[in-house]
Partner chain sequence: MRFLAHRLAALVAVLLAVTALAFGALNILGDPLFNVVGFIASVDCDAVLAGEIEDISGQTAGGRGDCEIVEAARKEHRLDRALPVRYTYWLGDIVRGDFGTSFKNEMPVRQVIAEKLPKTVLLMVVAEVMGVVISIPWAVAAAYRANRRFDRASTVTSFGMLAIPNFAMGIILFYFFVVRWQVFPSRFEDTDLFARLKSMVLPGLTLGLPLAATYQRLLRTDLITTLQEDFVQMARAKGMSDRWIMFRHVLRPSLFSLVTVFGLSTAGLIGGSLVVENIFSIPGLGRAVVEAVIRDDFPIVLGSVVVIATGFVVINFTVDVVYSFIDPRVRRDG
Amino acid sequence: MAVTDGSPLLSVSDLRVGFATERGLVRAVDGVSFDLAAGRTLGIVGESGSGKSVTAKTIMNLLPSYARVEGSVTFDGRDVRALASSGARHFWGVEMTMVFQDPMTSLNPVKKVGEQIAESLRVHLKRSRKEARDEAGDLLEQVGIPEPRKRLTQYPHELSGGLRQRVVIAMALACSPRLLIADEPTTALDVTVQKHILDLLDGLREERGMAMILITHDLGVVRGRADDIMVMYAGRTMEQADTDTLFSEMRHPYTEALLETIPRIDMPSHSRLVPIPGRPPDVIEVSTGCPFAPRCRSCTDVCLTERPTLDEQGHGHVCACHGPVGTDVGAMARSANEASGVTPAGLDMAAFGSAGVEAGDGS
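Assuming the form predicted on its own, can you produce the structure of this chain alone?
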């Protein structure tokens, strides 16, 4: 059954994922919800440990058996968790697939590139050996690998990092998936190669009509490539909106802080970027307030005691903040903290320095 009635291709509702440890339950994902329509791209942005990759691995059924999962994930009207329980063989890797940040973890070092691509074609699409090999060569050509027929006979270690990532993308696209999840797909690559890979993914998505989830820690990566952006922190959604709205009318101080860490082309040379002081919270501890409060310039007393809810900002834009950026409440809170030199959470305002960006600026 294909999506034809305007309903989302992928729908995630109140997703919660925990891992039992000796110290307690790690709440890796805590109440995340989003919809993704066919042919659109969702960017999921946040620091390491924010829950981005766990969200993706939950969708892909890649979590260990001891993970505790609550909430619902549906794909084209089908319950993904029920599919996992029934042992659906031709779903993951066929209808939805994933590209990881390190291609060497996805490639078998002792099998030739052509064999690895052809394997999924033979298993899932029942291609003959010759058909699978021919299609593997075509796929390598589509992802921009020079001399594709020659590469079929090479091993992963004979290729550069950029070419290996293109091979992984070819493998992911082999069965014409309807959803591609790219988890930090360019982290280990040179800057120039990063752009080529990101442009390639976006072009293939548009050409094939796929939906895509692009996971990154860099807001600059998703600008211009994602239709919508979800900002995650400590396993929770902090802000979500379409890309243009998020950059022009950002509301969460964490989104603003992420943007300030990105160098801009119009910055004078030797400009100081603004780091985010501190580190993400320990998600084992149950936080009664906002998880970002200890690192936030706009923190108030209420942020320490009350967990903010995701409130509508207009036109599908939601934000979980007691004093959003661009509001009188947020401006007054920041001014008060600057005047006192310290926030109610004990953050030294001098840690931010004097650099910064206006909401709406970006790379």
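Having seen the form predicted on its own, can you show the form predicted together with its partner chain?
Single chain only below; no partners, no other molecules.
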């Protein structure tokens, strides 16, 4: 759809994931589509509960058995969901792998680091004990861990957070996957370490020609790293474009709001960061309108009743909004809300600070 570039390596089409709970069906992912070509990076951005992790876990076949999945996931021409139900071996972990958020918990505390890296090599590639061990050492070296041979015999608790995440990355890379999914790979780490890990991932991707899906809540993380960006909210795609377009011609008020939650270099250091008012919606409620409407400063009456469709905004840039930013409709809606001081959804415009016009009234 948006980001094609030759035949895609991974193609996700109209993916829907629901969880039956006692309170009803939770629609965690609701009609998500994207393509990812070999060697490229897709950034998936959204708050907690936006469905980005569930999307990743669907691709990785990590969902619990009671999840209901519809739509198709194709990897290199193969139907991933069919592979899952037939119990295919040597696919996950070999063709695609995943790095999780918290390196403190994604390593087994009672197994040595070396064993944990070597096990993929032994199971999938049938390496001997010694070969696997040597390769594990090489992998640790590639992810920039000092004294890699010594680390092999250490337990995870003997390593720092940054080192552990490097170990996790080494584990993921063991069988040279063609796709790496990184789910908030730096969220749990110190700020000083975050950039190192992101740069490492980027470097490894380029070196190995891997495709990568970088999942984050922080637009700043994907800027300059992802080729394309998909913004998700309440299980749906809000806006999708290549990175340059997204930042230069941002259309969705949610994307705009997300951007305002992160510090920017081009703004004075005392600028106020504007949090998005309200909370993400409860995905059990089946709302007829736009899911973001209750928190949106450009909300109109139609937003509350009609679900916006994902419309083309120009060369591969799609956006689901009735009053996109940078359009006359959007500007009118916003000024009307500012005039009345409250949006049609009942949100006080004061929640956006000085009406979002000139940020800068200090802290």
